[in-house]
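The chain that follows stands alone, in the form predicted on its own, written as structure tokens.
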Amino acid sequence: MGAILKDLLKYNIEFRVGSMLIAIVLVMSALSFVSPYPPSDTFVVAPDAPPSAAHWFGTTSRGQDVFWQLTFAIRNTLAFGVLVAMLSRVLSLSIGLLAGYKGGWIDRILMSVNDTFIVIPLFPILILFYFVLRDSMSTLLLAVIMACLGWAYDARLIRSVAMSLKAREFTQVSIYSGMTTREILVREHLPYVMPIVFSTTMNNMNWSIGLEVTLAVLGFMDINSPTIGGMLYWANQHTAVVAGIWWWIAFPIALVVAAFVGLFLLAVSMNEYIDPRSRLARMGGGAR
């Protein structure tokens, strides 16, 4: 994987741009650990102050510094996206690799379950879960629910790769040498699907962050926990657009858009790397 990242940084401008955008977002989130203001405190600064030398991104109607509040918000939003992506990768990898390698009735059963999750309307289901579990709904529980709903597309993609790997000679050698199914999938097949896992992880993070922001703006999450959606929710509650407090909305949107674009470019560049023809064309025809 290290050699792949080295090639991408050297030959792929989309990967470099995406990496820089994500680096900015990560630096912003890391600054939350040195914030002079607790994230839940209100009226710690003068409200509705425009951007200035004292408050770079201005302040909110709740008396919070937008810059420092944004550091907590993007950290929590990114953490939510990473948690959903990691949990759903476990499901998609396990089901995709096992279905592709085993085939037969195991493949048919797993893909029937997979196709069921593909056709489920995710957003209405999430809203239904919120109303049913409103009193016990937490960020962790929502992440688990979203992970259980967001693995199906990627599992089918991984399955197709696993089916091709099953017919390769090294798989037959592994079987004859006495390796178990788990050992074959983890040691032999997993390294071949890691570029796909990286790409789908970026896409899944975009999907989960987008849903988190949407649900929070609608008030279907813990609005007292600072997230990008939570900031936009409170801005809407205080009619920031009408009141002319544009910085309360503009800076959170700009930062989350930078995260979206960065993750998208990383996913696109990895997809291009997976295609041998695109990779060789980018590298000037040099084979590796």
Second form
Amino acid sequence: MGAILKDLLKYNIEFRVGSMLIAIVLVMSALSFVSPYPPSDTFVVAPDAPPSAAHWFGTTSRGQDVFWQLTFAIRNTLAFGVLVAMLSRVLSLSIGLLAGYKGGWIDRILMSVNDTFIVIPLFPILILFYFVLRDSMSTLLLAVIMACLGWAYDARLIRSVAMSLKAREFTQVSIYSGMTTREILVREHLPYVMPIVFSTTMNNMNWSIGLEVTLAVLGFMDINSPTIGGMLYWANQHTAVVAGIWWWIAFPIALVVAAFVGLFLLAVSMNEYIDPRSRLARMGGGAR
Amino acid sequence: MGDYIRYAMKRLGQFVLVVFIGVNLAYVITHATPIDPVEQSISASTSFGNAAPEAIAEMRRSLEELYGLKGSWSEQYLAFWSRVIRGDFGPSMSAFPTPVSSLIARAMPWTIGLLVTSTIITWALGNYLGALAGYHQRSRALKAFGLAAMGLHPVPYYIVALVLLIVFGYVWPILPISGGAAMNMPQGWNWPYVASVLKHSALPALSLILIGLGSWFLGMRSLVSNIITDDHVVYAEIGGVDRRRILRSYVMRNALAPQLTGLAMSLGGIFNGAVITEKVFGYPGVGTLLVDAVYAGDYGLVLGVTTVSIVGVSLGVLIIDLIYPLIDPRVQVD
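Show the form predicted together with the partner chain, please, the one above being the form predicted on its own.
Entire complex below, previous chain first.
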């Protein structure tokens, strides 16, 4: 693991930039634990103050310090992304590995369902959920719903790896030594798909955070717990752009974009590392 | 030809399955509600303004059928499906008594126009530039474009649309930031109206294109940089085939097939983006209709738009699947 990290840092500029951006985002969210203001209190500082030494990122029209508010917002937003990614990994791993290993009609049924979830436009479905549940729609429930909707694309990737693993000799050996399907999948095949799981985790987090921000900005979420989308929602409610309070919009957007680009770059560099052709090319040993 | 028919039938089967699962999903979601939606909806819509009693009865009937609260379980389910198949979602509550179906029919051309144009531009431009970047790997301009694509691609639609709105609405106001055409202009196929429509769609289309371009560019670039080391390309180069012809017929043609599959797979996501972009720019399509319907608590309209989008997107995927053999004649019958 340490050697892989060293390699990536040395040869891969995407990895370097990506980990730097994510480090900034992580430091920001860690700072929320030492915030002088509780996250949901309003009018604790003078409203509408531009960035200054006392308030680095200025203050909002609701009398909140943008910097400290942002630390809570990015922490909650990241936690949401991690939760959705973890839950949907369980689904995509079990379905992908099972479909790839079993093949036959199990594979066909699972992949038909899988393709359906890839095709269906999820945003209207999520809006329908919010519309029906209204105030009972909590962040946790939204995470579970999104995990149930967002596993399909990655399950297909994992399945394709599992299919090639099935043809390898060690799978035959495991079958002859009497391992159950579950044991083969968990102990033998899971380690091989872990690199893909890592890179898809980053992309899945981007997907879920993007949707969360969007839903919150439209007000289709619990907007009172501070998230990046929630901050933008309140800024829009107070027409911050028209009022010239640009710092209320600009800093949340800058930070969340840093998170998106960072996660994406990490996923790209992981993918490159998995694919030996592009890794060789980068180290200068490739055909071109 | 027999192969094609078999292939087409399989894709058609998948289309039916997608619509079936999608509509069932909508059915299950609307039945998970803890509140009595019919009474709530009716009291909300009749609290202001006095509607005719017959109209209210008509609305109650369609709401009860849509929510499936009347009769036994199987009757409820069948009534729901028959309404979905007839495309009859009852009268809208927020625009009472206009039927939901005519509201959707009015908004549909806007969304289809915006979505189809921007998707085709994005896909063609992204793939072309990506192929160039994969083929001419030393070009500085294309490398810079690749960096920009990497920075822009992971950002969600809403953020880009908001930034464009701020830039072109307040910092440098040269383009209209809201609406589908100039106000008080009679609709028709005349140049001033078409020009106004084009001008109003510039920003929504631009934000869809900016976000979409990156993924096609990056995908095509990596596909092409793998293909150019293939034997048939090396052979053509040694044989002195014109380099433009190599790129066009030897490289791009091979790389387009997976990109077309990619387009079919990401159509749902592109539609999601269009919904959000429309709302940001107040574009009069189904996205704005959907979001406003939620604000207004218009149940029939929300369910109608959701169902129509599921059917519409799967129809788009089906069309792409059916023209796929034209790009890649090796139709996979697995």
